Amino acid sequence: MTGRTRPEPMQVVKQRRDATLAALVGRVPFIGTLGVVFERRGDELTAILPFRETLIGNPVLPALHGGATAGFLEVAALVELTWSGLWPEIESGRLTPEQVAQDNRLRMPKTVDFTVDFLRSGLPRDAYARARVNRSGRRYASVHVEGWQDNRNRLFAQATGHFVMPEPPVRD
């Protein structure tokens, strides 16, 4: 017998990842206000903005409100940036879902600027977004986000954000 420990069952790993993501999302009340949900596949996140009539900004077209679109892309960037930074600690078991939910020492990045390119009108249907961290250092991060509705190759909005990274919490 070797000195290796048995890996955790995959279902336990999935539950821990999902609970940690739910705790992270729960730290940002605006995500719930918009109704954004996150779908996770491994370490990849897709933000989903389920369509609601209250998200319409121009009822004549009808089109999604620009503020709802911008807010959706910004929370997708913020959650991806935080998730990717916490991933090593989540996977090692050093960070539990309970710590993410309750530890006031855990801080989220702060937005410095966020530029949205509205490429076409958002239609009255569900929207999706994926963020990619371009650079993440100790003090600064840059994130790019793409938003689409029916076709991943036909974006309706994209954004670039710059964030100030929080000091890492001191773990006991």
Second form
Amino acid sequence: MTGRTRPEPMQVVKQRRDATLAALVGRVPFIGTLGVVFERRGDELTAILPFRETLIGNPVLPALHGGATAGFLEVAALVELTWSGLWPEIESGRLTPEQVAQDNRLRMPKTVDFTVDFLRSGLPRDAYARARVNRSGRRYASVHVEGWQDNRNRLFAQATGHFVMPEPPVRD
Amino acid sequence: MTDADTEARIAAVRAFITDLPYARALGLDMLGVGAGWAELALPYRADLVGDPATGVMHGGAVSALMDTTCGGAVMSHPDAGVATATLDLRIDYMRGAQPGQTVRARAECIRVTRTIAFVRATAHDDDPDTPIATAAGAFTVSRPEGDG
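Pass me the form predicted together with the partner chain as well; I've looked at the form predicted alone already.
Time for the whole complex; same chain goes first.
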């Protein structure tokens, strides 16, 4: 198929985006273990950490474990960074959900450092996070993440991380 | 605070910190705890992997190990209360832990003031020469009753 005859039907586009996101998230065992899921609006992702008793770190309050919050924000940052990097290839159809799920040449960015700012204790309920890639070069990236629970304007945690980007995969 | 109080504190930290629900979920093990320090282990598990192409455990699992170990160091410090919360935690990932190997972290309180505990931690796999990660954290301090 050549040129710009007519745009693909919206359902085809949505299906490809959703399948690619599911494949990307499904690749990473830790994301499933922590229980993080993603919602997508266009290219915008929201990470969701559904509350479970196993996430508790302070049974007296009770409050989420700081390690669970940190892991959640790091997952949100890494998926956003990988997703935004793959977006052009997803949209062009050069990268299929099957490749994302199975191709071991697809490497994740590596975390160099990650700093979490715990603003208030995590309540025993669902948490949400959105990440923003502030800078993404060929080798390094800087990502900021905001986490909240009931109120979008009352963050319970935020984080900044630096990442080393993977070598571009060799495709044939 | 008396030595007996500190001993009781240390015994309590040893008993409960790896028993917290999220620590149990990740399978954290207690290696040792003393006045102002703690050592914990994160045994390798396939369901904690972050990159399937390498089999390396996710940074988020190492974060939990570091946070818990640092928290244990604060709670066992004679000048801090037994309750603490993380204010800020920075983790530097020097290299991926070897797949299959247990990660061990040791945390120490560098300084404890009336309000803040400053903590440093280092994590290794089986190679003792090159750390896989270091952490620097600030934790809240709850003063024992009737003190300060």
